[in-house]
Every structure is written in C-alpha cells, then in structure tokens.
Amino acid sequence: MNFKTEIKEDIAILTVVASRLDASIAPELKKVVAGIVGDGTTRLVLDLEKVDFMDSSGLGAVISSFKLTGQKGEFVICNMSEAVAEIFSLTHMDRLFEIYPSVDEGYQKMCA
C-alpha cells in the first residue's frame, strides 16, 4: 500500500508513504483520490513528506487529483522535500497549488 488516508471532519489527509511518486504508483494516486471524492469528500490535504523523487507521471497524478476535487473543493500540498519542491518550481506548478510546510498548517488553512 502506497497511500494512507485519514478523514478529519470533512477533510481528507492523504499521505504518500512511498519514497517515489512515479509511473509505478501514479495511477493508484488518481484511483485513491477518485474514491475519496466519490465518497463525498472534496477537501484534501496531500502529504508528500516521505516522497524524495517525483517524475512527470507523479506530477500529472497530482494535477489530476487536484482537478478531481472540483471547483467547490479544496486541495493543498504539504511537506515537500527540496527535490520535489524544485520540480513544482521548475514547472511553475508552485503557482497553481497552495503549498504548506506541514500537514497541520494545511489542515488549519482549510478549517479557517
């Protein structure tokens, strides 16, 4: 299992427990997020603390997950390593996503 999900109130905290978010697990990320959204939760905190490598497939899965939450949902990313943050910066995706240094900060933003 590459992901751990916790629902607090109406916010899903999805933790990637794999060290690589690449083509081998990207489809699973989309499937997990689709299940969360299908169950009615459209507010999601994506915790990338354990991820030290992400390729274009992983980035694409994150973007797809963001789109799945819809216009009425919220999607934030937390705990990026320097390597993953650099990918977001190089692709200008850091302008699209709300990024927080910790799950607590991302969660508190959604609760505000």
Second form
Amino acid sequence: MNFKTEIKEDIAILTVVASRLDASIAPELKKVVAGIVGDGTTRLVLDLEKVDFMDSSGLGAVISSFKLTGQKGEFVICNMSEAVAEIFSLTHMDRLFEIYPSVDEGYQKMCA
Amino acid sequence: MESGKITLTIESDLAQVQHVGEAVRCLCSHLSLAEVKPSSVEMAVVEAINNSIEHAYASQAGNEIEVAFEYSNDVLNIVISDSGVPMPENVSGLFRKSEIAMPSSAVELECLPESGWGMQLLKTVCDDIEYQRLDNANRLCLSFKLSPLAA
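Having seen the form predicted on its own, can you show the form predicted together with the partner chain?
What follows is the whole complex; the chain from before opens it.
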C-alpha cells in the first residue's frame, strides 16, 4: 500500500506511505485522488512526511492532483523533506503551491 | 582523490530505478565528492533512466540500461546507455542550459503541464549534458564539476 486516506470533516488527508514518490507509483496517486474527488471530497491535504525522494513524474502527479481538486476546492501540501523541498524549489513550485510544515497546520488552514 | 569507474546495469522496469538511484546517492556520499549534492545527482540519474525506459524502450520491460559512474579530481560523469530508439535529432538543443524554462509565480497552477519536468530538472542540476548515438545505442552523459581538494 503506497497511500492512506482519512476523511475528516469533509477534508481528505492523503498520506503517501511510500518513501519514494516516483514514476513507478505516480499513476497510482492520480487514481487515488480521482477516487477521492469522485466520492465527493474536493478539499485535500497531501502529507509527504514519509517521502524522501520525488522525481518529475511524482511532481506531475502532484500537479494532476491539484487540478483534480483545486479548481473545485482547496489543495495543500504538508511535511516536505529536504529532498522533496529541493525539487519544488528547482521547479519554482514552492512559489505556486500552498505548503505547510505539518498536517495540523494544513488542516487548520482548510478549516479556517 | 583517485579516479574510478563503477558500472551498474538494470532492466527497463520503473520499479528497478530506485535501486540505482539509491546506489548513486550512496556512492556520492561515500566518495565525499566535493561540490556535488547526492540528492541532486540521484534525481538527475533517475530522470535519465526514466527517460530511457519510457521513450527509448516505450515502457517495455526486459531491456538493459547501463549506468557508468566515472569520477576524477575535477568531474563526475554519469553515462546512461540503452539500445532503444534514438532521441529526436534536435535533442542537443533541448539540453542547453540557456533554455531552462521554469514557470513564473504569475502562472496559474491550472495551466501547468503535468509532464516534461524531467528535462528541466536535468538541465538545472547538471553542469553539462551530452547526447550521442553510437553503435545503435543511446549514450547520455551527465556531468557534474568537482572542486579539486586542496593538497
């Protein structure tokens, strides 16, 4: 199992359980998010605490996830490791996404 | 530091790529290569191998990809070789550092592409990238400059 989903107050907290969000599991992330949105939840907190490596396919899957949820609701990313923060910085995605240091802070932002 | 060469070979299976990525990161850390960030080198190598699997071999398993890790006092070269279909003829221009195109903060997330980031990342983290088609094989050389250590 590479992903774990918890729904709290109409907000999905999606945890990437795998240590690498790469081309081998990126398609699965898109399917999981499509399933969450299909079930009616369009606000999503993406928890990357366990991820210590991300490639461009993983980044593409995160962008895809935003597009699936963000246009209708809200999408935040939490708990980035140094290596994941690096890919967001190199691609300037850190300027575009809402990023929080913890799930609690991302969740509270959603609830505000 | 002495020069050296280490060669790894994997099958064209995305699930195998992480093993080479982790090996490359460990080699960079173990050899204490000055000026090279192991996570950046790992990222570049993974992107290049993914490219071989997805484009040269059209995501078909059962093919071979060789990763040669060559280091000396002033440069780390990592050469990724496959026997798949050639890259487009104009690919050399795509590797120019001057053509890095990251989005500005004014871009809307809805407009961002979901693919094509690998090439941009390669150009950002590598000092030089050279592609050759030799003997019916693709050869992509990723170079990282090293600062010679003081004697």
